[in-house]
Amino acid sequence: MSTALYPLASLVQIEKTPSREDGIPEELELDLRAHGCKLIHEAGILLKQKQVAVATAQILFQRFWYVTSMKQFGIGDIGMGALYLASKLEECPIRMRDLINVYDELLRRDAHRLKYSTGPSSSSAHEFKYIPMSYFGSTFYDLKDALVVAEMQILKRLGFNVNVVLPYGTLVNYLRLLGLTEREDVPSKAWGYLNDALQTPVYALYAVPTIVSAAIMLATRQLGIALPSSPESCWWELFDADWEDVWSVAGYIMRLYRERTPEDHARVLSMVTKKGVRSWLEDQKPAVLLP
């Protein structure tokens, strides 16, 4: 990874991620990344964790998959480890037991959704009810071991380079410069796009000014606000952002809102663990016909 104020993935890592080398298609990898970040976000809400820690965890989670394959580690385990590590980095630590309890609930809920994801019985007839695990059973200690290993692997594989620059302060400065702070809807929409972008790899691919410019572009276009875009005065050039990169970031964000089939949802839910990923990869291998 390149070393600037914060690490970005290299061209080689972008073109062929470890997961893609193991046979996971790009679209599926992006869906798994997004689902892992959603789990981090939901865990942060349940734990009443600060937004800076949750955002930092999602960025570390995205970086991790440019150096490691999803065949080696599950997105649930790495998401749990990323949130635990980020909570320490942002000086708002959480209890290991609380984090394990929350992730146990989230993973069990995913398993429940997968079980009833197809057919007429997939509605409220099978409402999910969480039963807390026993602290003397094997589940708690398995999750505890997975959490410790995940945190260690994130640090090891990222080379202890866990510096993260969040985009929110930059957004406020850019909106002031463009004269857009008078309207409440522009900052709130742009802020929302920045939060949604955490479910994509853009924070591991592009500099913060480019990501913030993309969020501003999406917000102003949705609200019908015109900004200078003539060849002589392009507003994004004020922030040293390249138009192709801004457009690419916007594409990553808008991809999150596309329609997904029940089969797509079920496939992602079945691959939250590394066991599920390996099982899916085995199913994709062509059958060997015996003579």
Given for the second form:
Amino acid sequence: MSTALYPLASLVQIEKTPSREDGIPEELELDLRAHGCKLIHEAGILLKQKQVAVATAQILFQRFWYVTSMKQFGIGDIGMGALYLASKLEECPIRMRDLINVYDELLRRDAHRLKYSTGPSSSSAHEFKYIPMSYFGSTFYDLKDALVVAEMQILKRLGFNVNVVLPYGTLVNYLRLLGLTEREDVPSKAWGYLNDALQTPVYALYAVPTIVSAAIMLATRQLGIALPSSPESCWWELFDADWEDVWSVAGYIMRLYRERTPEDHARVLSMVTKKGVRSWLEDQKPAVLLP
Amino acid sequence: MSDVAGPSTPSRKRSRWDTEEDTTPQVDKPVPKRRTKSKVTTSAGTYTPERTATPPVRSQSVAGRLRPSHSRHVPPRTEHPPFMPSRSVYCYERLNSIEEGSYGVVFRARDKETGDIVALKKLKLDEEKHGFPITALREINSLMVCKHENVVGIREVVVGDTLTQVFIVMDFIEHDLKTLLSVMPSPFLQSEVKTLMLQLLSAVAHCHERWILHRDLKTSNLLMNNRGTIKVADFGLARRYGDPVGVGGLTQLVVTLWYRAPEILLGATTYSTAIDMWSVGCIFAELLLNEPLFQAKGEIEMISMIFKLLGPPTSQTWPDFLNLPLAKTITLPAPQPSQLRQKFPYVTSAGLDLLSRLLAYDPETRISAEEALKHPYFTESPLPKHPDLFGSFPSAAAGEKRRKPDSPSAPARAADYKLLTEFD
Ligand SMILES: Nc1ncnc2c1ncn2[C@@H]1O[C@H](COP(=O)(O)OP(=O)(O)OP(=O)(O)O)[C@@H](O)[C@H]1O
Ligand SMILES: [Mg+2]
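How about the form predicted in complex with the partner chain, since we already have the form predicted on its own?
Full complex below, order starting with the chain above.
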């Protein structure tokens, strides 16, 4: 079937992301991307939004950072815009007001966590309580403005090509082809990896067959299931996937599970807005000069 | 490119591309300007994500100075397009406005870089209550997803000075079928009708395969080039089907009345691909008759015209009829057989069979585009005419005057038209 091809980052776009060009290290950029996707995911749950819309939003979000720097737009705002846009694309639009409320809650929770993350007692003493904002206050209008701008910027910077192909159908097909549908654990594990991969840039980098192959590879390895991998009959070649690419996707996914220090967490939380990103970048400058 | 001294240069000094009709005050949107001065630049040129009016770098040759193509980060995925920001509408030179539709304005324009003549459809984005309109998203997406020989080609989407100016750039197609029909002295030949129907059906099949309903098929939305090729256009009402629909169901405010399927007229909220097939049936009939099949003034008249031509529906021809919201508000006329044969005395029985399957009452049994393409009508004599032999189309219409001499677009289009008939 000749479906219109969805876009993927070009070599140049992968080599030099705008954020890295602005001085954000690669590892930090990946953590910020992941955090932005987690916010989208959490907002989706709070809004009871369909999973397809959430996944589409995360993929658009990941694409966006190949054409824009986090110094220019915050991951919070763009995530909100991506979820708003994806909900329309998936024919399940959400109310602007509901989305803004949910994001306001999530962003304030982040700010709260940041405030108490480095303090002496980071436990239950400072539990987060959300106080809904007033619709007439400036916060609402600021967020609304940010939302409209974010949606339009995503469209404009991606050239209105918002064609997204989700991997779930492909996974079901491949598992059937590999005879892996009998056991329940393989599909559910692979499905989980596909969802975790939504927090990484892989859907903006690789074709769906490669990503699905990586999810199957991780799931079967974890469960100790052997698949034909001799040079003349490698299972991933069945799906036009390149082993190095499959391996790379797996690397992106595994990276998510690495331990982060409290400082890492705090740093990410402080950079959810472009203001935070800018002040972090400012702070970096003298640090380079000092011994 | 040396287009600087073109005749339209003076007007391009104005700040807005389509300055005439847009008088709405601009909402001030923070369009961030990227400051690149402080940025670290590398020897081999920098990647600047913000562009103003320069075309995106489409060259693939950059790979040379990068890592080998199989490194961890650089997969060989050459067939996928990269992320390309929208270019500016100023990449195009505005020629004239073609037509003001209900939904947007369409301009004829020239690509300053390639010289290609294109059509630019300006989207109406005034109301900003819900951000970017879902209808505009559907239109753009449908065009991008349904690329096909017989679907008007979308080239890109460009933006104007403000975030509220968005234009769809399409291949420019010389004629629309409605105007063409109105100026033709005699109807199409059977062989020509078959070719046009095959093209239309393959476009519709293609869209349906990609889960897109067009929802506004009619002759004025079918464009045609000089080479006898039809292009389905105007996806302004298109949407994806197969998604679970909300409580209200799908809107009934679709499809121009004369081409509207009976189930929509009777209030169905869960219609599907069959509604497009009914429209295809009306178009087929129009090609045979050289005039629209049902020229009703209102929905009630439309329903009674359908009943009169096809005979009122029965429990056989439309089992679900009585379950439709508006069915009970209608008193069915006395049973009466279909008048299709009388209406189309010259079409073969295969042709009549296809028409009656397209105009079947029951959407469940109405023929699909895929099936219709295999209908015997297309393999019996006379066979479909090869599109290359359609040179006679423009000349067939040559003697007649355009029907809308006072429409703002008519002069330019008529001029084109004359130009091409002179070549024939
Ligand atoms: N690609 C094109 N090439 C040439 N002419 C075009 C093209 N696209 C549209 N037009 C012309 O502009 C008219 C309006 O375009 P279109 O149908 O897409 O817009 P619309 O606003 O939805 O119109 P309407 O509501 O009147 O159907 C068409 O009927 C046709 O005459
Ligand atoms: Mg139209």
